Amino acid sequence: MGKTIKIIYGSSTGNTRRAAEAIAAKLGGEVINVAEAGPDDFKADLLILGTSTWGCGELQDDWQNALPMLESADLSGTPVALFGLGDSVGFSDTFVNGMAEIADKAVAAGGRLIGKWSSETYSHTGSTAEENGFFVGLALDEDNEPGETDGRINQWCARLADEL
């Protein structure tokens, strides 16, 4: 792509890390664990942010500590793409809610969201990351639909390349 791409993720079980690495394999870029991120890590030509959602819609723990860095970043005009992991069956009403919290902070910091993803094929009943039939970013469900992950990542990465 010829641009500086940073993929910052928070992962408790390794699923979000693996998704971040798969995205990096498709697009290139640097993969950064948010627990080890510094303020300069939020500077890129394309910023991709990933999180899992826990409990009843809570953001992954490491992101809680990193949100102040995201809030204070100058993302003016920076394309920001999001990906989130969740359980669309067990936590059907809060599926990938963590992604929405990060999206709100990125937009408040001046980021321009890209990479919306259709919510049509998921079995969830609600999500704060969904609006008008689309999630704010790529939604993955390793608990119930692990066989869909690679194809979804491939399609989403191609879409991001087109949107840039």
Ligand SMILES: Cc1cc2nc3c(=O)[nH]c(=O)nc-3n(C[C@H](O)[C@H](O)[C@H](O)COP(=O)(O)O)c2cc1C
The other form holds:
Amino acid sequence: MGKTIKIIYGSSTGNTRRAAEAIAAKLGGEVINVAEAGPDDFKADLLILGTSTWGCGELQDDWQNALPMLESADLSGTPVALFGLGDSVGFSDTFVNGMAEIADKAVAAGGRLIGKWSSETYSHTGSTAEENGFFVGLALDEDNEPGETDGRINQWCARLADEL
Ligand SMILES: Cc1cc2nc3c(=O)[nH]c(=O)nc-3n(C[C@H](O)[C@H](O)[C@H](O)COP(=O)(O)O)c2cc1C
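Having seen the form predicted on its own, please provide the structure of the form predicted in complex with the ligand.
Full assembly next; the chain just shown is listed first.
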């Protein structure tokens, strides 16, 4: 796309990291572990932020620590796309909740969210990251639907390119 793309992820067991790498393989861009991110990493033409959800609907640990950096970033006019890893069966009523926290902070920092994703085909019962049949970003479930991940990423990346 000829633009600076940064893909910043937080991952405890590697699922979100692998998704970040797959997205980078499609769109290009720099892949950054949020545990090692600095304020300058939040400057890009397209920011893609990924997190898993832990506890009972909580943001991944490294993201918890990095939230102040996102809060103080100036994202005015920056398109921001989100992706979230979760477990739609074992944690059906807090599925990918972590994405919602990042979405709130990114919007408060002036970011323009892109890449909403239909929640129709998922078996979850509740998510704070869902509104009117859409997740705020791409939802992935490596615990129950690993076979869907590549296709979902491909389709989402194609759509992001269109939305930009
Ligand atoms: C103790 C524990 C709590 C979890 N809590 C949630 C949750 O509340 N909501 C959710 O969608 N997934 C939850 N998950 C599932 C993880 O988010 C999922 O396995 C994810 O792929 C992990 O990604 P990561 O390896 O990048 O951290 C939980 C998993 C464990 C083991």
